[in-house]
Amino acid sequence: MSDQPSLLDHEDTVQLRAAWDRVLRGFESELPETAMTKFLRPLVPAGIEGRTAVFDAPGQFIAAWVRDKYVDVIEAALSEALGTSVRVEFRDQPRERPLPPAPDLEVVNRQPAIVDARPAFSPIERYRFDAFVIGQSNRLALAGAKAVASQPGTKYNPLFIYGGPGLGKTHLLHSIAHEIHRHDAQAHVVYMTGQQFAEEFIHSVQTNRVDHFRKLQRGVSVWLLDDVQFIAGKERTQEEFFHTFNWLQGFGKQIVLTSDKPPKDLLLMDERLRSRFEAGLVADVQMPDTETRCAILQSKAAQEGIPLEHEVAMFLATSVFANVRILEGLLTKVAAHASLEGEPITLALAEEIVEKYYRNVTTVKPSFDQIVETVARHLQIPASEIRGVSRKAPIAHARHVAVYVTREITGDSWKHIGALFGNRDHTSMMHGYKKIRELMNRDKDLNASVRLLMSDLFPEV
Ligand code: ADP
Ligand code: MG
């Protein structure tokens, strides 16, 4: 997605405001005025891109707290007042920044369509490399990121960042881009999602522009692509893929793709794609140690303004293990109770929302124990029988699920959950994994089922 609206998209950005008016009038009567004035009124609706209406939002604070409070309820009423169903992101725009002016239509319906170039990629403001704080956890990833945005096409090519959500692949590959822009403001980066390259070039081959699309692709100096996994099991797109990225790095541009497993693990990628991602740099981001996510809630909180004594963040780290996302959130919930009653951020304070909020996600990575007793609970098999021989379908299905969460919640190696599992060989767990993988793709009540275990275990709150 382009950061900013093109020409194009005016006359909706027009509309997305006379909608945003009438929605928050028709709040007015609902919501208390605190929550209107701080957070509701200061968004700005920036313009609609698919079918997601964006808004700015003054700091991440507030984009995050309507975010979590409020998107449901402007979703519901902006699809109501625009007459279709349309879905809201916030981003957070700082504070000084002026207002983009309203377009002016006239001039709007004036100007060509611009169809030739891809938007140049304007990376978010805030996603740069001295605000990521740097941790054993991420320390070779920042390392590669850092090294391809001096030298581009040099170094590492491609270099293949990958890990779980949250975890700051995409901040990374923000930061790369402002990095390289700043030495070369005229160096074309792109950035897209592996959705976004599959989505592009099915339209092309549907409106007969694959020729065109190449084009787009191929004239490009840094190619930043996001959450790469996505292409896996899609073969035309991974066959176009295949040839653009030959194509760019044949002529020395620098590629960076995320993904959140490492090559190897995408089973569904062409094998001649996973041996291209693997011939570069592969780093890993991983869950922080209590001392850096201590120190990253420290750094959001001095982004923010947000005062924050050392003692309450090192309460926070110690009390919630989980990614950086939901830290963020946890800073957010903690920050806007105390601004709401008006108190400092005491440790009473942060106390108290912990175990209101987070009780479920305050102890470390949930053990192998928990993981077994937890699918013997939800598919009721006994946890003996899983931990056990029997190759019975409904067991051997209780224990492939087991496989399947314990890699996914704490990305443990092969070899090390088949020692859990009583010393099994380390390929049986791959294939348990791979089949559970592959039975979610295609039963929605299975993946619904398995979701709500690891919810269970690894709540998202
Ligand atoms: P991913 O792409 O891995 O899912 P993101 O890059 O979107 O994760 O990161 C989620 C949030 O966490 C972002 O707001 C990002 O700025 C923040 N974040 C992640 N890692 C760090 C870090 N090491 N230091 C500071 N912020 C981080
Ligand atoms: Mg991401």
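Numbering follows the first chain given and starts at 1. Between two forms, the rigid core is defined as the largest C-alpha subset superposing within 1.5 Å. All values reported here derive from a predicted model rather than from experimental measurement. First, how it differs from the form predicted on its own.
After superposition on the rigid core, the Cα atom of G342 is displaced by less than 2 Å between the two forms. The rigid-core alignment places the CA of E291 less than 2 Å apart between the two forms. In the core-superposed comparison between the two forms, Q303 has its Cα shifted by less than 2 Å.
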Contents of the next structure:
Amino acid sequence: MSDQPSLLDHEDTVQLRAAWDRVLRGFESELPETAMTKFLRPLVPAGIEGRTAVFDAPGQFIAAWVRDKYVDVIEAALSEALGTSVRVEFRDQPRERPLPPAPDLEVVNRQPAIVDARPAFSPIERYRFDAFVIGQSNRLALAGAKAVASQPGTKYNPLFIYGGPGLGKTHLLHSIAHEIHRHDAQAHVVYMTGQQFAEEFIHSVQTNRVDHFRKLQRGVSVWLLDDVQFIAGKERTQEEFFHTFNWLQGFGKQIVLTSDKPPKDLLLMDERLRSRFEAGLVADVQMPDTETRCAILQSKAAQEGIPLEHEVAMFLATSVFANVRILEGLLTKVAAHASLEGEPITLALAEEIVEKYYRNVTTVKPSFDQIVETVARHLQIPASEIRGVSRKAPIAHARHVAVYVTREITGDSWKHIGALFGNRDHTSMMHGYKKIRELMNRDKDLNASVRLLMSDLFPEV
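Output the structure of the form predicted on its own; the preceding block shows the form predicted in complex with adenosine-5'-diphosphate (ADP).
Partners and other molecules omitted; one chain follows.
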């Protein structure tokens, strides 16, 4: 018989609920009230299985949203409250929820009236443009987001932002909403996820209220849709999405979409939608380099009032090569442990936290030799030639790709990269990097090839 605690152990459940109450009280001063009310307070502690705390969530959307946005913060705070390290899992326990009454949607002079039928969207307070740390990995996406926020519906419509989880896509959507509301407090901005769109549409079909659903979607000024990939493969949902997209765009309403992949890689998405996604600006956000990760940690620490020395921030940024969400969770863990011990955040503490919590979950940054070997394998050019002095076109191209990948992954200075390539001048390294970046912007096949190469070196965290 297993000696692990189970969901039937009443004492563990009581302990978990008490710890969760303490965590919620602590979150009240740190997290937006909207997030607390809509997502965190509805979670119900179900019990503990081994080292996993299980929570019941009222529906797939809430479970997925909390898992995506706050799991690291919850795990850190709950571990501290329980006095032992735990993981957190969320179970989908759907509850019935009535739809609001359908409003009348009038069209005057072929312009859609703004219908305030959906609860007002309150963007997360800390997700603003001035809190978004800019780097080479997100520069185009940030520029696009600022452009549509300043002139919604007139430029880059749609704006399509793609990249892996935790890299700032949701931050940009909320920043757009903040900026639009700053200029026009009456602007009807709607934010939802692809999963939420699919669930609400299915519910409207089941309850024979599709017309009501359409009125809610189309009576908006700005439509922000996060994680659009969740509608891929859902034939009827995609059909409804297609008509909503066309309706909004036809009336000049701004559409901003995010996804984990570029449109061309959404293989289960209707071809008509993919072509429309690519009609505007398509911008990516990539894994931040070392300097950007350090800046993200320092920015987050400043926002939270956490004293963090540059030396410690740089150690964390160098040791944990991960997305923004994991970096924020890392900072939370370090700060929580320092607070628990009543000590300042030191380099020794940072080393202890990285070793204890991140040794097995974070991919180690590949070495220069690994990068060159991977480029050599992908492009079928000997690694010795890439490191060598030959200027033959295929070899020079492979060398430029290796320079680009080295800079993107390591974030090292041009002088240091030049030294790695046999003490070459830093200007030649900059030239090689710029050449590949420009080629990738024009050549989709090269773009895909380089991204595949980089994913082999560093699988998504």
